[in-house]
Every structure is written in structure tokens, then in C-alpha cells.
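In the block that follows, a single chain appears as C-alpha cells, in the form predicted alone.
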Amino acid sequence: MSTTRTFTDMEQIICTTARMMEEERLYFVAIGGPPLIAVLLSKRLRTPNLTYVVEDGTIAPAVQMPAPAFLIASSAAGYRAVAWTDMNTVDFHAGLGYIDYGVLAAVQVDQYGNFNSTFVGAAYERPARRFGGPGGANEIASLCWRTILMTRQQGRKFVNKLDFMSSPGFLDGSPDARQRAGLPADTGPWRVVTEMAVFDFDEESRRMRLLAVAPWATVDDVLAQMEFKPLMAPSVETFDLPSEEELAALRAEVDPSGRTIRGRWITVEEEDGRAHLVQQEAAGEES
């Protein structure tokens, strides 16, 4: 008997990221968007004792569902927070080593995990498209022990050379590049999550490495959507589709407005433990 499941590319990204999160850890996220939704989904279903800090300085809020679209400057955003400080304070906490993970979205990313959230196009003064900028992402990527990046699997996002470096990964890939730039030792990007793949970074070369693919995709499908060729894990695994429980929580409790989870629709048919792609909308101009 076969079953058909339909979800958006962003729902897949959020669910995959949420499954990586750990209890008793402190996460640093932006004021809104997929990273925050992934944290809230994980707290709702898997890791109730996970704690997070928002880049405006709110520490460990107990956000009531449905979550506000943006967690900033509102009573809902700071509900029962341990503290409501400022951006400098939480950045200092990260610099002192108190924050385990940063979770961020990226417009472009290169093979060393450096990423862009500012603009794409030929020049800063006259870009093809301008985005909201990094906000606190530079500090999060610079100071947290590990950083998780979330983006869509598209060739225009996985690039040989960034149009602009908003936030650092492993810079030029040399072993001490981050330390030479004045960043804390033993920090840097840890995972990159897309709807089709999960990557980590090789400890020696600092290059991006393919760890796993979606059950409806192949390694070649992933590589076709990258300008550079990543390293390969000894065994490339397969990660799970979004579960019905995860999708129900996302759509009814965490983001019922659909503002963050919207994206390209993917329809997958599962039969005898195998999944194959039935239909996928063409890539658009989502950030």
C-alpha cells in the first residue's frame, strides 16, 4: 500500500533542522524566520528543555503558540523570559562561550561555510537584489561554538564565490583562519541544511561535505544544484520526510499563518519503505 505526502521545501528544511537540536543546550537565533520556527518546533515536540536567545537580547522566553511572526519588542516575544537585555549583552555571552549553537538562514554559502545575507548582483551600490542584511548573524556565526545554516538547494545559493560575505564560516579554509581573524578557537559552521541534503565540514580541509540526502532525491540531484562539488561522506545517509505530527504542529500551532513555512510544494509517494518524487514545483525567487 502506498501513501502520498505533500509538504513545502521549507517545511522539510525546518523539520530536518529541528531534529538536530539537543536538550539542555542554548541556541542563538534571529528574531524571526525558519531558524526560530525550527527551534520552536523542536521545543514543542522533542526538546522541551532546549533554551534559546533572540538577537534583540531576549533570553529564554516561553513563547505561547502560535508564535509571533517576529520575536522583537513585544510582550508576546518576551513572555516569561529569564531576562530582556540587548544585542550587545547576548553577543558578549556568546563571546564568553555560553551559547552552544547559532541557527541562521543564508542567501548564498560557499564551500567553507562563509555566507551572504546582504545582496546578490554585481555591486553593493547597484545590486540585482538586496536583502535585509545580517542583523546579528555576523556575531552569531562569529562567536557561537557551532552554527547551523538553513537554505534552499539551488545553484545560485551554493556558489564558488559569494557576491558579499555577510558572516564568516571557515574563511579561506586554512586551519587557523578564524583565529587569525580574531574569532574564538574551535568555533564555526557545523551543518548546512536544505530540503534535499545535509552537509557538514571536513575537519582537515574545512570544505563542505555531503552527509545525507532526502529519500526522494539522489546525490546527483544535489550536485546539480551546486556550483562547487562538495566532499563526500564515506556513506551518504538518507534522512526522513517530515512526519504527519511535525507537519500538523507546524501548520496548526507553530506557524498557522503560513508566513514562514510557505515554499515550493513537493509531493512524495511512499511504498514498501521507499519514497519517490511525484511532483515538485519549479524553483522560484524565494530568498
Given for the second form:
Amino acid sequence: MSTTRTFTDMEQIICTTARMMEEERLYFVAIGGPPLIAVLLSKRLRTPNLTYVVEDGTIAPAVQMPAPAFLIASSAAGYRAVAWTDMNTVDFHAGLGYIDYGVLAAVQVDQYGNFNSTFVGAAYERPARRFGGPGGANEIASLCWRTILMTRQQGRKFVNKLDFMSSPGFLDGSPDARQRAGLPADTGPWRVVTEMAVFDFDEESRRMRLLAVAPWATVDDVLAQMEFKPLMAPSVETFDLPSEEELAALRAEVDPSGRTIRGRWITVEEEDGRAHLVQQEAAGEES
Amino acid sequence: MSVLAAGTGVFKPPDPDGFRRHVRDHKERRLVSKVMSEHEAIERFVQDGDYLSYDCNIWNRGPASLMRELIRQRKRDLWIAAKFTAHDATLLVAAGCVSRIDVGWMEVGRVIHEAMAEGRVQLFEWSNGALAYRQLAGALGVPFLPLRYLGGTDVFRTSGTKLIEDPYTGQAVCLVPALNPDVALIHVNQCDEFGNARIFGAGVAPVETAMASRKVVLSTEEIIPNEEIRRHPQQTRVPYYMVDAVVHAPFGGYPGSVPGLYRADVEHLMEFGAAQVQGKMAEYLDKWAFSVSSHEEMLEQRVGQEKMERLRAEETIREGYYE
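Mind sharing the form predicted in complex with the partner chain? What's above is the form predicted alone.
Full complex below, order starting with the chain above.
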């Protein structure tokens, strides 16, 4: 029997990221966008006791569902936290090593997991397209033990050279590059999640490595959407589609306004455990 | 102590003794009332060319009414710290008030793109945390502080960050210069007439911003008696002697929320977004700033009692703030 499922590229990214989250770890997320939605989804469905801190100093809040349309400007975002502190305080906690994972969105990423959220095209002073800036990503990607990056699988995003390195991955990939730049030891990017693929990083070369692909995509589909060629895991796994339960929770409760989960529609048919792509919208101008 | 690498960016230079002298010569140590109109506060304490820092943003407990007053008074050539900001920078750039922005994060759309293309605004890349931390250095009265991020990135290269060999461990560590803004605008929940202020909820860096800034203008939802402040001294986040002006501004965070009091006016935020996309910022600014003489008049004529009551009623969470 076959089933057909339709979801956005961002819903796939969020669901895959959410499934990586663990209750016994502490997370640092930006105040809005895909990382926060992924944490909230994981808390809603799998890891109710997972704790996270937010840049504005909120520690371990318990956001009630359904979340309001404009969560970022709402007291709901900080509801029933264990503490309301400030930005320097939570950055200190990350600096002390308390925070296991930083979860961040990137506009562009290179093979060492360095990433850009500042501008693309032309020059810094007069960019073709300017974005919001490093935000809290530089400190989060520097101070948390591990960083999870969320981005779309596009050639213009997986680039040989960033237009601007807003936040650090493994820098030039050389041994101890981060420590020589003044960053804490044993830290760095851990996973990169796209709608089509999950990557990790080779322990020696620090280069990005393809770990898993979506059931509706091939390794070649992924490589076609990258400027650089990643290393390959010994066996590239297949990860799951967003489940009906995840999509229902995302759409009705976690992001009911659809502000974050919107994106490129993908339709996949599943039959006898095999999935194939029915149709997908072309990539747009979404960041 | 050797400098291993240094960024080449422009930054407001630290001047701890200059700051101390300003405090010695200009800060009021007596408990005197500083309550004044928004017009007087902005006219007296914000000069063209000032480095201005605000806490939080126009979506959430930001000093929105004071920003509209800046716009009305056509302040010019401000340099702002856009740490964790929303469309505040866009608003001030659209009004021609700002020529330099230290960027942490900000909403970027047509207004910022056009201003950059025309050379009307210059950006300097930092990060939210770096700007809050530079203000912490400013708040401590020291010229710099070490930190363990920024290193290795283009933010390092294009900012005033330095990489040094730490004289204690011998390891590499970054230094950032203290940031002491000329003026801070902070919207608070409650304060007394002298400026002893209470801020409820998570902040960004309200205390560091107040401590680091030469001039401090507070807008407040409520002016409460000094007697009430003295009954709960633990709640005071900013003491009176740092504060130069107290402006009574109920709904001062509008169109943003003040958690525990009123929710954000999403309709207004959408109106702003549409005005930007449509290139109609002049009309927006005229409607919300220039065509009214004060915050109070804006509330009466542009927002209306009914909507204010609704925004209050729809903020259902009071726990932790007022309960």
C-alpha cells in the first residue's frame, strides 16, 4: 500500500534536527527561527524534559502549545522558565562549558563548517544581499561543546569560499585551529542538517562528511547541490521523512502561524518501505 | 603580552578616565526628581553624532516611544549598537537618524539595503554577545575584556578585536574594547521619580547598558513611590544615580510587547513590514511619528483606547512579572 506525504524542505530539516535531541543535554538556541522550532518540536513529541537557554537570558522555559503567532515578541517564549537572566549571563554559562549543543541556522556554510549569516554577493560595504548578521551565532558556535547547523541544500549555500565568515566552524581545518584563534578546546561543528542530507565532520581533516540522505534523494542529488565535494561515510544511511505526527504537531501547535516552517513543497510517495519523489517546487529566494 | 593578530575595524574608542570625569562632573548624586517629558529628555540628552544604545528591541520591551521622539526631533548622525535588535535600526535609518551601526543582529530589508547602496549608513560587524560584552567592559570601567569567541572569523578581521597571548596561560585569547555609549535608552516596568528602576523578565543587557552609558534616559510604564522601592530593594536593577531622565510612558514599548502588561500589536508590525516592502516608509513615519506631537497623542489618535485595552487583555501571562 502506498502513502503520499507532502511537506516543506524546512519541515524536513526541523524534524531531522529534532530527532537528534536528547533530554540529558542542554541546548542553546537563537530566539526564533528553525532552531527554536526544532527544540520545541522535540519537547512536544519526544523529550518533554529537554532544557534550553535563549540568548535573551531565558533559562529552561516551558512554552505552552499552541505557540502564539509571534512567539519571538511574546511572554509565551519565557513562560515558566527557571530563571530570567540576560545575554551576558547565558553566554558565561556557555563559556563555562555547561551547554552541550548550540543549534543555529546558516545562510552559507563551507567544508569546515564555518558559516555566514551576514551577506552574499559583492562587498561587505555594499552587498548584493544583506542578512541580519552574526546575531548570537558566533558566541554559540564558539562556546557550546557541539554545534548543529540547519540550512537548505543548495549549491549557493555549500560553497568553497564564504562571502563572509560570521561564525566559526573548524576555521582552516588545521589541528587546533580553533584554539589558536582563542576559542575553547574540544568544541566545534557536529552536524549539518538539510532537507536532503545530514553531514558530520571527519575527526582528522575536519572536513564535512556525508552521513545520511533523505529517502527521496540520492547521494548524487546531494552532491549536485554543493560546490565542494564532501567526504563520504563508510556507509551512507537513509533518514526518515517527517512523520504525520510530527507534521501535525509542527503545523497545529509548534508553529501554527507557519512563519518558520514555510518553504519549498516536496511530495513523496512511499510504497513497501521505498520512497520516491513525486514532485518538488524549485528553490526560491528563501534564506 | 604580545598581540598575535588584530582586526582593522573602526570602533568607538574606550576612555575610562573620560567616563569617570563625566560621572564626576555631570551625574546627580542627590535624590532629586528627574521626571520630564519625552521631548525634554531627548532634546537634552541626545545630541547629533552620539553613540546610542538601547535595551531590548521594538518587538519586546524596547524604548519605542523614545525612538519615535528621536525621529520627531530629527536627530542625526547617530551611531547605534544593534545588539539583538529587531526593526529598530530600520526605523531609525529610514528616518535619517543613523549613519553607523554596530551589528549584532537586526532585521534587514529594503531600507537598510538602499541606505547601504547610497552610502548613507555604514555597518560594523560584531555579534549580539560581543556588543553586550563590550558594554559589560564599559560597565566595569575597564578599557577591554578578554573573551573566547570572535577569533578566526571575518568578524575578528573587520572589527576592533585583538588576539593576544594570555600572560597567565600562554594560550591565545581575544580582547575586545570596552563600549561606553554616549547615551542609553531603556524602557522599564517601574521606577520612582529619581530613577530607581525595576525591570521584569529576561532582558538583553539593561544593567550593563545603563552602567556603561554616560547619559541614561529611562521611559517607564509606571512611576511608583520611592517608599515602594525601599520596601523591595532587591528588585531595583538600576540605581537612581545612573539615571538622567525619567519619562512616564505607559505603552512605551508599543508596538512591541511589555511582557506581563500588554502583547505586541502584530497588526502594526505587519503595517511596518508592508510599508517597507512598498517603499512607503515616509508615510509610515508621518503617521506614527511626525504627525503627532507626543507619545500620548499617538496613543490617543493612532492606537485608540479600544486597541490598548485589547492588547492588555490579550496578555494573559502575568505570572513572574506582576504576580
